[in-house]
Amino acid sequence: MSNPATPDGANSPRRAIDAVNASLKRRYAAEKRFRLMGMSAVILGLAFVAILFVDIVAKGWPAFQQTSIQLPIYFDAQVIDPEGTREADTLSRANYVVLARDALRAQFPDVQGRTDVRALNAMLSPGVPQQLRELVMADPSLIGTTQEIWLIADDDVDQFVKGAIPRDVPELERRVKDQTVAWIDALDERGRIEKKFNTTFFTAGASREPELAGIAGALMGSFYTLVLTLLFSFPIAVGAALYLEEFAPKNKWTDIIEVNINNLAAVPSIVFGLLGLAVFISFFGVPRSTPLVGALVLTLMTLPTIIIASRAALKSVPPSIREAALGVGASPLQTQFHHVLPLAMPGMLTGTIIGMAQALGETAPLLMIGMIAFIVDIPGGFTDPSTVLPVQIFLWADSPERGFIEKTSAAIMVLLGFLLLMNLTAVLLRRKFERRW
């Protein structure tokens, strides 16, 4: 007699295997879809970043060139130094505008009428007199001679030569009139108008004229601010991390301190700016718009980041190092300073550089303490009025002139270059000095 349960019993393992295989296929398909979604997200993110970088570089690259007009300048002694004293005060107060305008008028002797002459003179930048003044002050022997000098062109001429102002549109729709276009073409045919490397962008301070504006003041302000921030934050952060990690007792007070440090790392940066305005400027009377007050504010902002990184570096040092040092008679303080701290220093330096990079790119807290001021002179110390590169970018981005658009993008390129350099330095330091345990 046959057992009717046998076929069903034989098929049960097979059905279970089929169910498991079907489940595996679904799970593999889900995993494949998840990987595809993750890869798509990465590609999409990289594409957006690439588009951003391409847009910034495309807009900012022209700022590294400046249109100049070559003119034979006669350094007339009757205009510059009629008495022949060669005194610095006399040379400085001379009317150099006349020299430049006479040289330009000589290129177009047919230009008559007050309106046409004014339009012709407007082709030169308002900074040309200062350019000629600096040449004469540096070399008074130029007086009485004729020299071929490349003079800075006005920003409208510069934008037209670079193609930012189109030629093939009606005259009423562009800032450069047809007459000025004809003069530009004439100078181009004579080889007297060219695009040259824009040294002014790296050597000049802020200016209301796009062709005269530079980032030197902002760079020096950022340098002084970061130097003070490093001097203030690094010793305090390392000392706090060393105490909390190695010496502080584990109780509710240290727990509160640790929680507050972690919370401070997430506080919006503008809150630190308000704190600096209320405490450092209003209460302590620290000079406003200076690298000193900026460094104090950025120190408060970067301390949590450096403390957290330093504590992580201290934790990475094996306990055997401490035990061995204590075992040969070293005191706890000697153990930390002679053995643990040197081994943890690469990680601390990495965290410090990342904190400095974060401080370099901050704008909001510095706006609150007045570093948004229009500073023409390049700061020469820690208490001189100054601005920083991110704030300078913010100011230029708000300017209506077309020439400041490329200046803004070029300054962003410089800022990104510094940030990439600092992060690369942190990576190299970690790879060179980090020890694997």
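Take the two forms, superpose them, and find the largest set of C-alpha atoms that agree within 1.5 Å; that set is the rigid core. Numbering follows the first chain given and starts at 1. Keep in mind the model is a prediction, meaning the values are calculated, not measured. First, how it differs from the form predicted together with the partner chain.
A movement of the C-alpha atom of residue 377 falling short of 2 angstroms is seen between these two forms when the two forms are aligned on their rigid core.
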Given for the second form:
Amino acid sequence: MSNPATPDGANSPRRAIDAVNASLKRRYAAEKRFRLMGMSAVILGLAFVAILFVDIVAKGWPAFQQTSIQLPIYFDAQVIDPEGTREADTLSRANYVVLARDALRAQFPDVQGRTDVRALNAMLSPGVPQQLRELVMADPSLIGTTQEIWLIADDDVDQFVKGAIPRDVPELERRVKDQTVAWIDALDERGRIEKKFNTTFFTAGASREPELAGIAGALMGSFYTLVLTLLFSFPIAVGAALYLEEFAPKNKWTDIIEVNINNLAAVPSIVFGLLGLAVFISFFGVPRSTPLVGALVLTLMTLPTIIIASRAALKSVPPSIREAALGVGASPLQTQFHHVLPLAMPGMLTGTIIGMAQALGETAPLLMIGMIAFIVDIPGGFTDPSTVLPVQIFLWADSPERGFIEKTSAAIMVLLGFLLLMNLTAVLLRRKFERRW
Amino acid sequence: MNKTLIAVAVTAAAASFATHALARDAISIVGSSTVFPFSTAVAENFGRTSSFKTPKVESTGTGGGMKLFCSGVGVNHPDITNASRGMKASEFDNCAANGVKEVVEVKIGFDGIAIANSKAAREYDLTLKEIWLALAKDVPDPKGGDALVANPYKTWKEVNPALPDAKIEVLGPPPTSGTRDAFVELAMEGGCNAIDSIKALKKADEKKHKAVCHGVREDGVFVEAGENDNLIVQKLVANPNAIGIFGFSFLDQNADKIQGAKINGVSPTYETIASGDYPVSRSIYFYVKKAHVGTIPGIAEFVKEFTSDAAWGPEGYLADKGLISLPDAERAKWASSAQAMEPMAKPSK
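Starting from the form predicted alone shown above, please give the structure in the form predicted together with the partner chain.
Next comes the full complex, and the chain you just saw is listed first.
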């Protein structure tokens, strides 16, 4: 409007520049404000992430340590293998708990009476016999010798040593009684109680005893489920995207399909669980609670995400690539597979990793197909009953024992680590496939 | 290379699946999340001490568990379901209609529901009537008369002048939870029947009586704090004015931080719940499909382990997990009927 070349402008030659100058300040201010807002949004976001991480790490850190009690265990041949056959069956059935209890009694010879002895025995974890059994099975020559062995302490003792059960509350309200506190202090004085790195957490499956519970079962379950989900969903999704984007005629049918795919991406995940129960389990008879059925359901859930991302990636490949390929005589199929697909691959991988991350964190659809379950044995294949990481977190968060609070946070740390590993793989794959022109 | 990998994986999956569908060597247990901690403890112990595989325990809720359990006989259907209430007649009929004719009922023990607050505040001593008056959606007009009005009470003092002058603020489980069902049935219904005019309503209009007794207020005084009882405990510690409703085992584990309120003059302790003096407690059960005994290895042995005194006795390992044992005579009776696999009769309602 205000063109300085007009006669009006000649009368007041500085008007336009004045207007610009006046607005310039305002425009700079607006930009500054926007930048500030953007920056504060980022800082706020980072602050929340930092708080979350600090909280999780602070709570979960103690779970990587486990209180152990060192006792001189006499591997009594009379108890383990009275006939001296050294057969595996005899060794595995022996009453190992007696060995540990005798060793503990020897530390406190003045403990008498049934209740007191029970309380003393309760300091050792119910996993101790298993621990001794494994030692003897691995090395039968231990029988007849005395060894100093670090035995797993009970979760109450563990929580007390870590300070999660306070010492200064009245005895009646404390799970660890004065008597046990005195024993812990005595063991501490003799240097027989110590916090050690908790290998059980990484090697064991689920347990109702916090000191014996581990993440390995859920980790393997998540691994098997995700491998299958990737194998099922990636080829189907890429194929569907390629066909819809490059080959399918544009008519009302493809429009309907497109709208439906976009809608499916927004369907609550529990619906896929119900579908999985009705179709895969009830109709096709796929076994419940297995990574196979979990992967089938999660495939349904992640397909729309990957299809949408893959189509966007295909769209971003410049048409000149296709035209050039067709121009030198490539068939449409060759054009797509030799030229378009490799260029779209990085975008497709990003979409896939988003879909996989979604699948990794999902619990709702798994409820219906029986993966919210207590499974002690570590799954060894695609059809073994198993559970997944977020379900394990949920189950631990819901357990009354105090020892599970730290386990919950530690499991979250493992889940985040798993996610990080997945993302890293995606970044590396993208680097490998990425082409610039 | 990629294609062969996929083909191999799919064939391997299909092959192992085909062999899996024929047989199952581990017991499959479904059902209540209340019984879950006990069932899993027995399952773990059973797996550790016997030569059988560790049973798989799913937490599906009582109703969901019954549905799965009653869906048929065969390896694709669970062997045992846990329940935080007795099996209903309708569920029994549904079972029978699907060929699940012989079901063995085992009563395990009791589960108390605690009403508790932070140690930093004073201990509450409530009656069921006061609980109902504080939490019901509609209550009789405090100004007199039998007409029902939207709950006007804001502080405990208004409910009963003897109670502290503190805002009513109750954290409890959502309607999807079995704990909420039990709380409503035991505490709320017990409380509203303490008022004569509402008790009389039961005979006149049972439906309305139920709506009045079971209606929980929705004006923000009762906060649905989610299914996670640990979370409620944490919130109680952070907010000494609030009162929480959750399972007894969480009170037992956190006795250094929270205290249970007396209900009708009785504190929630192991002894009072076991004797039945504490009014807000329910029985918990599990049900065994007799047709699977002998087909799926280890069911009889699992039931034997569960009903041994080393597990469910007053000094057994389930007591450590918060189970409240049955009295000795009743326990012996249930143990013998369970181990003999005597099928249950159709429940009366």
